[in-house]
Amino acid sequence: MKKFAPFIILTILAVIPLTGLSTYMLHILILVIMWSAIGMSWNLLGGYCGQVSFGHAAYFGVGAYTAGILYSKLGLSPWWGVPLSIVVVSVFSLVLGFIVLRLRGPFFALATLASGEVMRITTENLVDLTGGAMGILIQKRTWVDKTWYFYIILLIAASTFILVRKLMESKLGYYFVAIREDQDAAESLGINTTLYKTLALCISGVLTGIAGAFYTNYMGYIDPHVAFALHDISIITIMIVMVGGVATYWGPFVGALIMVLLAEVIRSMPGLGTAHQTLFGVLLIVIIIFLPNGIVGDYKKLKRLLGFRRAST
């Protein structure tokens, strides 16, 4: 059964905009699975290789931005940014790489928590190619009806699961494994880290990138504070994979429906403003201390906290 739910879970998703949804829930669901995609591709830096970044954002940006300097700039279709962005989000992270996988630990996620707002900065003061704090706005949206974007968004993350997946069922898995244990063993072993981290670091950065300009085309509107925002992006990213489950495959999925869903919630409700964001502390200060492991991680200890135990034989 579990070799199949995959399959059985994207038929279910697929059918869903044919049952008659709101706009507003197709909407929600469309931000849960392009969280899931960005999870996922964070999940694969940092939880399966143990490089944890804070410095999604930059990737993020990346994409947005290519995606939208295409459309302002050459007037092109900004969907061409989704392909392009594999490409120039490549170069980017190789070029970061270089610098940031020189540290480790702490220093190494400083580094890319400093990258994010690097670009941020950058991008805020680059106005004749990036429109500085005033942004791009897409004046011509190519569907009004949010039905393909959730297909193609679906799509996105299918794909990326797919890919991390076999990713970590090949030997370069293992390694990346092996890095995440215990760098200076797998070192030892004949593992030559700094090129399998490079690796890791690439494939996660294009991965959000491609969320990043999906972003653009489906919101229509980015500036500098959006794309590279700290908070909203690397910050959620994280919690998004920790509530739901490091190093596990369904993790983000589960972490990005909970997280969206109770920002939703608190939202709509009135004089609360941004307490999403407190309460999205205290969930994550829950979820460490009670399951260290995340949702998916931890799910048996989870159905013994909420009293479910199998029946006596």
The other form holds:
Amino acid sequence: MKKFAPFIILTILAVIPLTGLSTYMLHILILVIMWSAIGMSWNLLGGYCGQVSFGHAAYFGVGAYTAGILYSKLGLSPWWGVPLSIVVVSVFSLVLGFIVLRLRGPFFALATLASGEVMRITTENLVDLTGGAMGILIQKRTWVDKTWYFYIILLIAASTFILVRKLMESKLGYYFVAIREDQDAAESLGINTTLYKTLALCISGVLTGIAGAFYTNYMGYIDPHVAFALHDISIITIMIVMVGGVATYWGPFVGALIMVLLAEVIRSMPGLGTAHQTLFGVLLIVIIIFLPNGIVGDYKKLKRLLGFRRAST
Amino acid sequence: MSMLQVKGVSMFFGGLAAISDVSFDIKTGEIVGLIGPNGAGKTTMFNVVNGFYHPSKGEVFFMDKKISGLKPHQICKLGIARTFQVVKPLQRMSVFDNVMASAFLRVKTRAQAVEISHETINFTGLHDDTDVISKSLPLGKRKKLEIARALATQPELLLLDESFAGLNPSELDESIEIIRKIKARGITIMIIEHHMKVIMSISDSIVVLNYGEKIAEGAPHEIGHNPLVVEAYLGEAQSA
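Just the form predicted on its own so far, so send over the form predicted together with its partner chain.
Then the entire complex follows, led off by the chain already shown.
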């Protein structure tokens, strides 16, 4: 049964648009799936390989701008940005990885945080290429209806899920976790830690970049503050994985589901709307104290805390 | 044939010479003990051979190939594996996954790695703990796990850093048995140990360090009577 869970969930998700959902609900679902894809990519680097990045907005933004610039400068469909971002973000991650992966622990986190900000400011100032703070507007969206966007992001997220899973069951997976647990021990066991950390960063960055390129297509507008947002992208990505479960396959999906829905619910409450970030902060603190491995990682503990003890034993 | 040659190695940390001008050879198939009082530079020596430190002076050769200056993972790939005095298990991984992570060094497929891991775990007597998360293992088993992990990289030379410290007598006997079995497989071993009975009984030859200098080298019975070694351990004999 557990083996088929991914297929069952995928089927359910694939059928949802056929049930005549409102455009608004479909939009929420698209966001949930996009965030799970980003969360899964972050999880590969931050969760499994233990290199906690506070700057995934950099990869997201580079992906998004790849699609945007293709459209604004070359007049191509921004959809070409999805495959092209694989190349662009790979090169970008290699360069960035060369710099930030020399650092460990909190220093790595700070360097990645800075890298996201550096990219935002750079994009703001390269007015000729990126349009600066004006951003890039995709004049004509591919579809008015959201159904196809839904299926495309579902395909991206499903591929990300499968890729992460295949990787984690292979040699690379063992190496990533070994590096997370003890870099010196890993090195002395013959693991080229620099190489494998760079690989983790590249794959994670590319997968995030693809989601970024999709975002440009879907939203039809990007500017540096949206695409390289420190809070709305880098931090939210970490929160999604923390809430859902670090280093679990389903954590990012569960986290994205909770965070996106919660954001929508809180925003629609009169008087509370503007405080939604405060509530996110409180939620994160509660999760860290009571469920340090997230909802998926500490599922049994969560059941006990909610009083299902008798039902489960 | 010499497996490992250490030639005039010195290691300075700032102004402190942790090792000064130490040379020795290890012959293929031997068990060599490395002993000395606390702070003599034994673990530093391992770190030099293993590639964590690059020697300030001197060179290290492994099977006639210069290895000083290489990175630890390259040296491990060439065939030198080590254990740590302060055990470094991959904490949140099971015993099996710990060994798997190192078994992948020589093989490509998962099936081959699984085979090596099972074989190594059985060899070191950890089969009852295969699925235990290594954080919750008692010290004796963690030390065994260190050995298992190093063995899974299929080394030619194994560096054991105090693999017997803190073991109870029955664990000690088991570990000595494991070391003998490793030797029987044709793997050369260099071992740091404070337990004199153990080191005297299993070593083919012994190198003694004191304050970073090599003060003696030879067969166990020679070492036991060497006045310099006795002095290093017990202090100078008082006359009158």
